[in-house]
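Next up: just one chain, as structure tokens, the form predicted alone.
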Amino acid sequence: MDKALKSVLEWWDAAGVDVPDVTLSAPKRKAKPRPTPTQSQAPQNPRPAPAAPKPAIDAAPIAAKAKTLAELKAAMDKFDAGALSDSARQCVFARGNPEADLMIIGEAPGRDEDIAGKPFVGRSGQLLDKMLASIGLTEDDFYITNVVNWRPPKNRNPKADEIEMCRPFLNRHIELAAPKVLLIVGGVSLSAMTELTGIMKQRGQWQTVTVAGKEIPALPIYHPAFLLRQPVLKKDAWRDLLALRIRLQA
């Protein structure tokens, strides 16, 4: 229609007839129909949406209900620690004498500990036992647990949120055991217990840890796994052990 009108207007214009200005609309293009996807074009085996992470469970009320170490262990055995407990065989609670004056706080279980269900039973644990034996301490003289009681996947260090999730259990554990002295083993434990960083700088420096309103002297030392890689530092560890023996004797 526009094409015919244009032709007439041009003919009138050539004949000397005054022609009004007329805006011609652009020709409309017919939209091409979109091809309907065939079965061969449809995506094959689409990826399922990733599962939402499980919300963290507040351990504080669970830990507070435990009146004894046995009740605390039973509660932790049933606790859903998310990715930690999903990838671990079991909760690694403690070993040693819970009535000892000395309580040792490690970082997290490894493969050997995950299998045995006890902390510090692998190579580093054997070295720790020898270190403590060098100042006259046997398993009857100390009690060992960890900041995190489930083995992290692939033996990685525990994450900050995992440490915070487990903190109520650790605090209740210390409260129920009521040690007179804490031995903090490794940089992860140092940070979790004192908020300090740098085990190279802080080792051998007495700190104070407050749990349930009670102040407890705490001594940070190198992790025995670190000493296995850096045996030249065993002389520093020996000095720290002597300081520990003096405090325990006092």
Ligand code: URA
Second form
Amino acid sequence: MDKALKSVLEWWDAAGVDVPDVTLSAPKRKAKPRPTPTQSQAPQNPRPAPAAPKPAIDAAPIAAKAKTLAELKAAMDKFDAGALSDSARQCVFARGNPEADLMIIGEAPGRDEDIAGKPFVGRSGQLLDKMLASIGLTEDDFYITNVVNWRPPKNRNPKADEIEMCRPFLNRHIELAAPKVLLIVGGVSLSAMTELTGIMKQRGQWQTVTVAGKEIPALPIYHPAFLLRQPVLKKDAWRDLLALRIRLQA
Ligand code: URA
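Okay, that's the form predicted alone, but what's the structure of the form predicted in complex with this ligand?
Time for the whole complex; same chain goes first.
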């Protein structure tokens, strides 16, 4: 793809604009035989975007069976996530303290996370850790995962059907961790967790996400990868972090 076009698309994408999926020019893989779609229940909140396609692979019964986070991780490690499992090294489950009040929801693992098997360990994760440290939070004070747990090829954004496939896992993950506050990191997570789009407008605006019947306050913030490219926006991020600190102390 043309370099200038790629950089414009990345910029829009980071800013939360719904970018057409033109980055997917990678050679097509031979598809493994996959289970056919089922009629299983739609998962509860985080709510699907209105036109979200039904996932071809149904994770709901597997997620529902997991009674602990350890069981959920074990089930996800074994799960065949279709094309994502073909390209990713492993399932990237979570890091941090599952007992923490704060649960952070990122987008999807990148290359570093795919290698390490832990979310947010690359450059943007280091910035996120620094941002959290600036309001006094260490890894003991938060628990962090992603909307999609397998690295999409070439670090592209997760597609709608991939988000839907992972949604039962995300819902169960949140239900089992039972955080008091959610931090929604980036535009992809925003639209996956709420019916909202446009992180530029929605950052810093508290939302309520309902998971398994429980309402959880949720704050959308800029993705640290976006802040690495747009450091001038760190002042907005700082404001959002202060709002988060106040909520956590309340
Ligand atoms: N970006 C994310 O959204 N999640 C990660 O785990 C890494 C980078």
